[in-house]
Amino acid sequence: MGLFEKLESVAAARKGLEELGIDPFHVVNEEILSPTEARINGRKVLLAGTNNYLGLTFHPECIETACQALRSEGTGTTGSRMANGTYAGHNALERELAAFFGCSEAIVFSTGFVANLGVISALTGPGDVILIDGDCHASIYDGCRMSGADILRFRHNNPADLDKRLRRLGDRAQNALIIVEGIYSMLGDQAPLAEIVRIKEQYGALLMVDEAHSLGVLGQRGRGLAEAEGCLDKVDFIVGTFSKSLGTIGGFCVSNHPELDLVRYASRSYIFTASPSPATIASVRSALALLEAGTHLRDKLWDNARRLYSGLKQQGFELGPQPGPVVAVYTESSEQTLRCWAALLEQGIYVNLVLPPAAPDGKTLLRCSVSAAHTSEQIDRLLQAFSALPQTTTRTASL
């Protein structure tokens, strides 16, 4: 085969698409207006689409630390965090996270993407055996493959079927890794973690759990899933992300295990990633102080979240499992989905057109992101434009 030719596909679907009319991959936001609302095609458009759950991309304290950072170190370090690229802020907000979460030792990666592959793919190699839920993440499958080491896929949120795989490794369960993660990204449903914790424990197993979605979310203080279920010290590595609650970007580890120091001279992706910038460290390091401070902004996602979930369950549509700051709206095919998502930016709606392979057992979905930024009156036109959606589209009824 070709070097392009593996690409044909790809031409195939993009030239499907442009028979539709519709281009949902290369839309611009023009102007950003708020943490909710856009300039998209030149008109006003309400964002649903955006991870930005705490609504933390404009406070003013969150740009303000970045701007000192900007004008006191730069735009950036131009180099990895094992060249010259650690500054005083990065090991700073290392301390800040291990303290967060209770946990001794913190690793700060430069996406969420990269903290996966870093942290997977040195833990574990050749010889090694990871358990992943289904759904996991592609940057956790990435990392899977990166590392050499065998995988095994259990059915999404089922314990019983992790706890039949682990029993059949014998001795090598005690040295198997299982990943979940908090919330699930295209679903929003949480993991079964006190399950999972109790059959990890049982075989002798570690168990890292992916906090990307639920950092902020859940939790009495917003530490995730592990906080909200009660074992935030049974589980061994939590990774997470600062581009979805903590409105940056960037990745981290945090663990109780002093081993996870060492991950930084086995990890490529630390070691060849140029590291955060200043600013974006500074504004990171301002945004946990605010989730640290109270429950207020979490409060109101919640009540947006399940104000949007109840909404859309009464019009009938068919959605993810329980309601969570991602709200997915199953439809009938591709072709709907499009035309779906399509309809919605027409009357000024900007949601996720989620297609296979993205979409968990080859679904078709539209993907609402809530925001604690987001009004009531916003919920409102949310759930407005979903109503004027033709009824034969995504209706539970016809399904």
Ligand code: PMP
Second form
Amino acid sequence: MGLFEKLESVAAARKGLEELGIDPFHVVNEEILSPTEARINGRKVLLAGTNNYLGLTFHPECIETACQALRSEGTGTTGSRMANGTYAGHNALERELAAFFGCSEAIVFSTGFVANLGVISALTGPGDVILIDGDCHASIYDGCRMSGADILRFRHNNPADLDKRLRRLGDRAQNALIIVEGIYSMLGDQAPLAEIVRIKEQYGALLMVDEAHSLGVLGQRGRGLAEAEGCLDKVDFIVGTFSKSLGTIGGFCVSNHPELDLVRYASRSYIFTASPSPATIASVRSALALLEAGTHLRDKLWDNARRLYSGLKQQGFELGPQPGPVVAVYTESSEQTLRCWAALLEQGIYVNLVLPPAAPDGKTLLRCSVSAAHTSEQIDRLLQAFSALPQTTTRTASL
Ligand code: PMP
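Target state, the form predicted together with this ligand; input state, the form predicted on its own:
What follows is the entire complex, opening with the chain shown before.
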């Protein structure tokens, strides 16, 4: 097969979109008006697909500290953490993350994606076993593949299936790494973490939780699902991202295993990529301090999430299993999803379009993400836009 032949299926899919007159993959935010509004195609649009869960992207403190860092330390580090790219700010952020999670170790990476690649591939190798929830993010799958370990997928949020697979492993289960997410990115459901912790302890396995979508969202202090479930001290590794609640870019891993520090020396995605810029690190540090300072942003986020979830439910839409910052609306087919997505944009609403393979089990979704920065009126506008969509079978028969 010629190199370019592999792209023929992509070309065919793109042609299909052209025929529908819809181009969802080239949406340009021509002007960013606020954390919840942008100008798209010359029109003011309400953003409901951003992952800006706490709405911190325009917070004055984050902007001010980023500007100061930009002026005093320059635009970029131009090097990897391992070489010239570690500044005092990177180390300070690692100390702050460790303290926030009550852990002894922390590593800051350039993105959440490369944090997963680096940590998984450094911890595991050929001969090891990794058990991952079937709905895990692409970066977790890629990290597993890079490691060369044996990969076993267990059924999504199904502890009994995890248990069965661990049992079959015999002695190998003691050294296995289990990987789950706090809140799953597409359906917005939470892992049954207390049960997973019980199973991992029973077999003596290790547990890694990706809290990308739950940091700042769950737990008394916003530390994620492990905090909410009271099992922070039982999780071996927490990974996460700065690109959602913290409103910037970057990733991290924290742990109480002193060996995490050695991961730096074994992680290609830590060694061979440039470190986050000083401005990025400064705004992450401010955002983390804001997250720690109180619960009002989290409370507002949850008010909005419940308002949207119950409103859509009342309209008869089939939704992901539980309310949260990610509210997934099931659709029937790719074509219907595209048409609804375009109709929402036409009404001045941006949500995420999710087509296979992004959603689990070949599903198609309109994925809404909620922010603490949304006003109740904006949530109501969103609900109104959904109610104006053509009545389709995505709404339950009772309506
Ligand atoms: N893990 C999960 C569960 C995610 O959803 C994402 C991003 N969507 C990542 C990791 C990667 O994060 P980043 O954007 O920082 O690369």
